[in-house]
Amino acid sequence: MATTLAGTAAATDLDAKRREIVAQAEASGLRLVRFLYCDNDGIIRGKSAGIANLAERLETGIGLTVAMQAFTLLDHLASVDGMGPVGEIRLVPDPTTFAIAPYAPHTGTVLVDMQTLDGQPYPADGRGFLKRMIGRAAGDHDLSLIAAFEPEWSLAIKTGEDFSPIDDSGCFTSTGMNIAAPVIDEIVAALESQGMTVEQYYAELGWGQQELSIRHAPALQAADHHILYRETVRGIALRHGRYASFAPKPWADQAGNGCHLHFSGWDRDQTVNRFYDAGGQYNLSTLARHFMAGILDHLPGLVALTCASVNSYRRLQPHMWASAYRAWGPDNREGAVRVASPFKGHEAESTNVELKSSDSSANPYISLGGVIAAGLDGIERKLTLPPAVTVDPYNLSDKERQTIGADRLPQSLKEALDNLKRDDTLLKALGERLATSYIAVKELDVEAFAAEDDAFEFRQHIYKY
């Protein structure tokens, strides 16, 4: 009798939720929603339904053909048995996620659940896979994880075919500031306008390159933020003519894009930081250590969910602070995991780890999902935490880094998915229809641009993320 109280409650909230936004949506002279999610292979694409019908599409979804999670970034279509021209699914809305678009005349945005034509989660969506994963840690462990995207991008000008750096200012310039100063005032409150709050920013290393993060969420709207995040930049760069890449090397000589995953471990009340011990090294607790090497020991295999284009093994190089060892250390900006500074008197709070091994050409449902899944094999295995490295790990000897497992990330996508594929755990994890898919979609990349030229990858990686 309590369950059926409990859904019937649920339903009745969701309801007004929904007669909600239709209100707000009248209200505000919208005339279509957008219905969005992240495909694949990191693309964000979607339908859009009209203000008429919008009470109903908000309850029923929209229709998608089974074949669009089985598209590359190139639209072509990966042959996945049940992937082709027959069958369909539903894109269901999420509520909570509605924000009027402030970037589009006249245009909100909802993002969405994929469904069977039955009602049940589609096994090939990524959002409900970050979904299990953290119902798996809650269920399990008591563990809500807290999570931050930290995008790094660059904002180009389109002459032609070709793209290029809004300046050549240096790292941290008021100079650099001041020329995307336009665009990045409308950015911020276009983001804090869908309730986004913005923590920090400023002009990065590279030629035009920008960084702007806001602040962390429990870990599925941690990842509807880096949606919405991702749309909003690049929506209000072309407003002013300009062009926001994400893409992880977008110029063969300037500083790739990364986007750290700042992580924590809560209670399920997410009251108590339980990554936090004040007696720990780094004030590292013993379940954070054992999350921790989880990842390092998946990282060789995590690194396709995370790292997950071609283009993206060009930043994973030495010396570029991107994380070219399987390696971690406080500070340590060389390394794949990163212990973060706490703030001082706010230790409890602010210990939290960073996954510098990690760009936006990931679907961030997938990539966080993984990273759960592989930080929770560590902590049900127990497993042991490596020495920390406090200096380059490239500077180690190979004896040194061999001592401590600090060997070479995979240096090519191709690489990165056999090892996926020999990753029992994260196969398991992911379940076999959206493994399969994936690595269809991923393989059929690392082929098409294994047939065309540097040029190419560049061009056409530069605006797809």
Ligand code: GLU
The other form holds:
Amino acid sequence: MATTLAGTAAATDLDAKRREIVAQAEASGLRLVRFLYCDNDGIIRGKSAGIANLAERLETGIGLTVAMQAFTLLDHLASVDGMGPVGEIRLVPDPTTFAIAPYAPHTGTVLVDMQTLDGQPYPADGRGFLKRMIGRAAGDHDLSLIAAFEPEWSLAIKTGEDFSPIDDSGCFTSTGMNIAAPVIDEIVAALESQGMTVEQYYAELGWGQQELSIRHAPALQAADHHILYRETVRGIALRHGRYASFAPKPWADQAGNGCHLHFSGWDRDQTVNRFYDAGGQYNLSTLARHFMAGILDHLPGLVALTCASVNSYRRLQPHMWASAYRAWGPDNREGAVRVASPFKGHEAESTNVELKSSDSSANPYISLGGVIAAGLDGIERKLTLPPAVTVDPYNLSDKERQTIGADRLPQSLKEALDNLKRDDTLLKALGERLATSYIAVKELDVEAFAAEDDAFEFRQHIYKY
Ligand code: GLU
Ligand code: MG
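Same protein, the form predicted together with this ligand this time rather than the form predicted on its own?
Starting with the chain above, the whole complex follows.
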């Protein structure tokens, strides 16, 4: 078999990394290592390997039925050709993602790539999709995305079948921070021990609502971190007898949980922020403007990937600072795309853009992959940004909104999916297998929740996300 020198070196590195994991697992007294993935419905699932066979499992992976990428959050199986009871894929660990889980006894975690039995990327894998988009951005445009998912979530107490917020404290209040402090303290330690750096923490507006952000990272790592983050927050909360929920709208009368997606586009070596231009409006380069224009252009369908649950559309309402309109502006928290104000004296590094129409019910690999696909299309077609909106877009007249294309975003997952089905750029980027299975899963959710009452929707989303 012909192997390039670089290929040999990479394989040796991988072997060394796997040996390191086995040594670390043994030294730490681990009993199980979870092989985790995020499915099409944004649910984190996995299977665990025992320690005796860990070396082998790290190399060959663990088998998974092909049906799982057609599974919904309710564990219903959508009807997708080739995703039934017959056939397997492999969950093959990316050894760079290994971590010891501070929220489960004697347990490690590793994130996986889905592969076919002959070792090829499985085309319905979200992580594989993001890797493809990262490769396209670097290969075709010398562009490397640095990103941060900025999650809000709610701390809840479960009484019988009901979940209620742990407090009724106010926005940024120290009362709210004190009530949540024991859980937050342990979460911060657990995130840091797994290699994530905490940036900021505060009690957010909603009852029981928290916002704790971690440092940005190259795109793939940012999505990996978001998976580990969700696992950690929910796992630690459970140890305190609490439920942490990333549901976009856990309670009808409280603020929604966004997961704003911050990003900037750097050169391949990640030394120059190509989104920054000292002479550009709000310090934005022409490249950044094309990228943003691509996002706004595709947003009606893109939100099916970034605001990915039935529950998401309760959040995307005017006056909720969640973004209800296809508009952009500097520090405009009612527009879908916000240009975050850069740090004085650090403009070149800190110029970044935020997609507000994003929440944690999305699969972060698929949502970030979709954002890159839309942005690259904007660059390739040299799309022009409409004028910046510097007021709440709700307060513009219909005519004013029409002139700048500041349409209301889809008001249901169904509407977003119908737009996605018409968006050839996004469908082509996702690829036939991923697009088909993703849409089938989401359409089954739409149907299943339409047949139930609101209470069922809230409870399922609070509990599952
Ligand atoms: N909770 C708001 C949302 O759903 C965001 C509030 C803010 O951080 O600006 O996106
Ligand atoms: Mg916030």
